[in-house]
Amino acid sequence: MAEQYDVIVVGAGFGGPVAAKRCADSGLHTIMLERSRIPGEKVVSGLVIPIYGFLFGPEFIREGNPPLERPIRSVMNRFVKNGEIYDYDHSLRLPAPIAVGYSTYCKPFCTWLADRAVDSGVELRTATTVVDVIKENGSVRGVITDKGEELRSKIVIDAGGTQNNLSIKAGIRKKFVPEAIELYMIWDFEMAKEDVDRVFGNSMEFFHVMPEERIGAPLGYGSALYFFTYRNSIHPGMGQFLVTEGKIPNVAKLLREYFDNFTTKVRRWREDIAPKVTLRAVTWDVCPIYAGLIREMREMPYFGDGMLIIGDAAGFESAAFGDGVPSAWFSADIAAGVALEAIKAGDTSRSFLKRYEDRVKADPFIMHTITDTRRWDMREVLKSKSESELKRRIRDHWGIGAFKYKYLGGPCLKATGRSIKNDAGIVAEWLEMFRRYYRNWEEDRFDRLSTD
């Protein structure tokens, strides 16, 4: 006989443990199936998160001690040509304790949101992939795992990221097309606490070339290569789509080539890096980068019947500044939220559960981001070869011109006074959080994980 429950999310990334929580927290009975053996085992090894994720997303985040590599207080662009830095851009920068983002490895952050939601009575699943949907009268009524079992719920929540194929198995959505996907490559390098403080401090990185230089994917096809660092180690990576102006390159192969070529030609790397690191490992994966800003993906639903879609599943994702977390956490946290209202209403029809779609187009952030072009437009420099143009758009893209009000500064501003007007004491809990945040990354004092 069919197990039964009254929410199943499918996915322990970073929404679906998000979501699966809330559920808990009201007291429905939930359950969180993962495929891997250990939360955030299959995704990229590791990110920088936005502050603004931390600062408008769940309560127990902002409260909590998660596992955070590195507070990161500002961004260096650096251009490059001819193998020499010409020219910087490092406008965007805060005073300690305040913070850009922070930086944290995958697995144990994903481990530790997972961990909260089994606190809260989630019953998590791992090592258990979901192969398909169940479906009655045209109504997602549950799952099948690949261990052959039926498990039922009135509400599916689909957190599986972007390989997996369930809202497709579902007919809500269509695979990403191919010009929506970029191939990541990440170069994992060990590097002593006191060497990243002294060559990075608390900063991470971008090298902006033109694609004469090939050390990078050209401008607009691909992420610039970036610098993200951690307690004790380093995470030089760049992308690329998978077609490229009707192309279809090799993507791997070029990735490899660049930075090779980055790693004999840049003096930065030769002189002031490569004698402090070693190579632990190369890890890739692919990303919906820009699947938002190509409309055939954006108007997809991200809901049916008895079916919510979140994170990167639904599309959510842009990469502007590294937004798919927090996307993922507010898509989660709105998705919780009409789960509750659906089951308590005893409708889980697509009609009622559109309110999903009205929600995620009223948040601040999702929707800013799904529609930032500022990445894709870079390519516009290649017509140009203008070294001034790319400037100004590198610093309004990863310089401080990205908090104009058109880019993150509308959104922030508008978050900022719905939460204010929600809880006037939010400004006293953001500050407390920067402060613990940053002195728990200085004593390395972080909440035990299920799997220490």
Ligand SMILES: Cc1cc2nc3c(=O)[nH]c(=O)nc-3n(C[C@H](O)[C@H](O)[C@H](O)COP(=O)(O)OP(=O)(O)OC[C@H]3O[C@@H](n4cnc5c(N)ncnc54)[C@H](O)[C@@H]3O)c2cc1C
Second form
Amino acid sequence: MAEQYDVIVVGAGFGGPVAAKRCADSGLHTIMLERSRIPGEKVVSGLVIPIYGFLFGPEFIREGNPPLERPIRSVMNRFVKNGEIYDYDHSLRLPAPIAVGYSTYCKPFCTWLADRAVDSGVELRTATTVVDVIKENGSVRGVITDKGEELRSKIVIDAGGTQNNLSIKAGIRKKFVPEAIELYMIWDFEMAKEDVDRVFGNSMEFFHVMPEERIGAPLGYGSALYFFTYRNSIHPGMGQFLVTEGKIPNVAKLLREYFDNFTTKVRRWREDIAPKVTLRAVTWDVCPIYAGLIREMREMPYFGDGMLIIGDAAGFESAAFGDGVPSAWFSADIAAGVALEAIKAGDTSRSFLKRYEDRVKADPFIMHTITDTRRWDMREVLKSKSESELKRRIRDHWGIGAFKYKYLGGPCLKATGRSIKNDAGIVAEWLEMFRRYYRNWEEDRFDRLSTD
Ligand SMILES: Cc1cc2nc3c(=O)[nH]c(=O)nc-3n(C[C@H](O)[C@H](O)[C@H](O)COP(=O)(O)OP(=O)(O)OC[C@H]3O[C@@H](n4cnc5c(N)ncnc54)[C@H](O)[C@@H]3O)c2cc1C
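Next, report the structure of the form predicted together with the ligand; the form predicted alone has already been given.
What follows is the entire complex, opening with the chain shown before.
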């Protein structure tokens, strides 16, 4: 006899636990299935969650004590020519305790989220891979696991990220096209906290280079090589599209070669960084990142009879920046609300679930996230080889220009207005969050989870 739930959530990455927790808080009998042994294990080593995720995302994260690594208070843009740094832009540098985002490791953060879901009554099964959906009369009615179990539910929420094919098996979406896929390489270097503090402070650092320098992949992310900073490590990373303008480069070779170039040519690396670091790991990941910019991908449905698809699985990862955590949280929240309404109404048909699409489309951040082309446009600037244009674009990209109305300012203003209208007390809550997170950073008091 198949087990019966109200909601099955597939995936305990960044979005799944948020959806599952909200369903359980609303009294729904909810199970979350995760293929790895530990939630977040399959997600890349670490990332920076932009502040708008915290400000407008789930309250329990804002009010909790998640395992954050380092408050990021600015993005430092550096320019490289003949191995020398010849200019930089630091136009967006915020004073403590305000931060533009927080770096975190995926494993402890997702484990922390999943624990909160379990506290709310969610049944969590790890080391369990969903291999198929159960379909009846064209409607999803549950899932089948790798252990052969059949779990039935009124709604399945697919939070399985980019590399799962559940929604394809359900007949709702198609595979990501190769043009939508970027490969990442991230080098994880250990560096003592005092050294990270001294060399980087609370900045993320970007090195922008013209193509002829061969530093920073030419067909990827605006040709920048970026450094994420953690409590006591740094992670330089680069991305490269699998196919661009009809060419298929040898991505692994290219990224290694460019990183070698960087580490041998750039004096800042050789003198300030190299003597202080030890290589711990090199991480590869495939990241369908360009999905929103490809019409075919953008227009693919993210709901079907009995199924809602959230986060990366729905293609909600940022086309411009690769930031996907906030939209995973926002879409998780919307999906859980719709699941609750559908189950209450006894109608989980596609036509009822259409309200999920309507709400996602009304969400200023999700829409901005998947359609913003700034980073892509940088490639054109690099081709033009105009340094002044490059600087202007970078300032608009990463500096104070990002808050111009047509960029991040639009969604921020809309979301701020909406949040204050719903609850004027939220401003005090935001300030308290900044203060508490900062104090936790200073006193090393974030929840430190042992996840090994
Ligand atoms: C290299 C890289 C760098 C990034 N940097 C940033 C960044 O700086 N900031 C940012 O905001 N975002 C960043 N992102 C994007 C971010 O990681 C994703 O947008 C976010 O994790 C999406 O959350 P999700 O819940 O949709 O999917 P995920 O977090 O990927 O979670 C999916 C979960 O589902 C599980 N799963 C998959 N299939 C199955 C199955 N069949 N059965 C059971 N479990 C399954 C997986 O194991 C995983 O735990 C980055 C991504 C990459 C690849």
